[in-house]
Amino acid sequence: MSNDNQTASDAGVRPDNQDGSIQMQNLTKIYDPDGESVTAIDEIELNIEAGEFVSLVGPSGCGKSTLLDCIAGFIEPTYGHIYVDGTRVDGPGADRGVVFQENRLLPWKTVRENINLGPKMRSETIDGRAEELLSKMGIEGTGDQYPTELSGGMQQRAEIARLLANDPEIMLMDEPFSALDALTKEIMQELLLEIWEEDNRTVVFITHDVEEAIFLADRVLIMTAGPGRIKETIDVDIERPRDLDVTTTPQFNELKEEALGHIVEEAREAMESGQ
């Protein structure tokens, strides 16, 4: 992607190469609906290490999804740059896989066909890989079914299996469990951590659920109400591996209280300013 709005001053210095790392330099996205300029994210400087699990939280409309879409290469920044493994992002790539709140499985293809779609397009299909991933996700035997025949939780498991079939270095997840019931959501959280700990991929995870953000992440990044900037970084120094029992500990509750305090502060400022 080219960007006519970029100047020599925001060209940036190319970071050193690191497998699975993400670097953002002066990242800004401005929309212009109906001729009215709206800054979604503003001058974000952020480094995410290879293999790190980072959660993004903040008030609605703070630019979380815009930031994720920029990393994925779905939209082009107005200013600034993103580097993945030291290479500037100029569009979508197989090194980044995305899971959305609503799954993007093709309803006219079987679950197996959906999982094999990406590798097939690159002529990299591996016999038995789909079944292996379905077993890993706890939904073995569903390969011949269509997505509409599965429950919401099973569809999201199939969606993650589809992502893993492409073997991305980075998993970008935009509220993937928000539509699930509480029990299924907890099961999916623990399953995601198992996958992450086994494969050591970089994960950027958007959620409105502060408990979910803290339970999953190494770092929780809290964004301002708008334009979106990184207001606060909370390091989650809770030992891994984790299970849901950790959410009842004093350490967890202190982190939760800290995060909620920042988010409530931003939400109030947004209401007062009429955003």
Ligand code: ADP
Given for the second form:
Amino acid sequence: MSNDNQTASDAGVRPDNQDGSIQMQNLTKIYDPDGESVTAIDEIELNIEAGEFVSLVGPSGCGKSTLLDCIAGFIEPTYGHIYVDGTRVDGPGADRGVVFQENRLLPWKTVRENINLGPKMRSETIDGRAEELLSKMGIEGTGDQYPTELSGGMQQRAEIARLLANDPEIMLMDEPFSALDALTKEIMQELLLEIWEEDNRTVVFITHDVEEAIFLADRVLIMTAGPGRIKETIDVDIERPRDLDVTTTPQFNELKEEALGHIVEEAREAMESGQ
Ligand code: ADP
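I would like to compare: after the form predicted alone, may I see the structure of the form predicted in complex with the named molecule?
First the chain shown before, then all remaining chains and molecules of the complex.
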């Protein structure tokens, strides 16, 4: 947590922040490998509020990663635009941090060096920031270790610490916990919620796991089998703060059934159309 002598950025904490809204207008991405065009996402209109936690689910190949990569600025839409806080996205930026299933920690650098990389590149002071973030992520004392010396769960904690060091308004997470064992995954979900509730960042979270999608999010967006559009939006009105006990409640199960119904329908369509 920050104190009077620290800036929010030093602490990696963003109190009462209103930044991080995302607007998508007519967002379309058509890949054109060897002239055989594939429409990955099609005319998506979507607004995500600053500080909102949104999960994105849908059958494989429905365009989830493409959508996330467009927000990240890694790929350019074929048509349409994305705006972050009213400014058009035209490439990657420090306001958006991305976590993938496989972490992007540099194996030849220590955990501390990895965390300090972004702030150093922007010539920011880094005094104690890595230690503070490691402690926030529950892996204090690992700063001198190399990523491969850590377990998979600890690597993802270090990866999120690396991302938080850049103080992004928006966290884009592409199946970040899907390679972890069930117990570690649950611990990471609760940790992510703690951080999100503390820091007030916008999160867009891709997952195949409907329970995970509902447990974490304010809103679950279900995409159609390709070309990807938003098929359904499910508002998750479950009280916060949440812990995993909510996943056994009737309210949770109702939401899960509703979401699964839509997903199964889309998966069936995807199979029938040969995707
Ligand atoms: P998801 O994340 O939902 O699995 P993707 O966004 O990865 O879906 O892919 C959506 C569609 O776009 C798929 O049909 C996929 O084969 C295609 N696709 C993704 N990336 C490329 C690319 N670089 N070149 C050509 N086609 C691609």
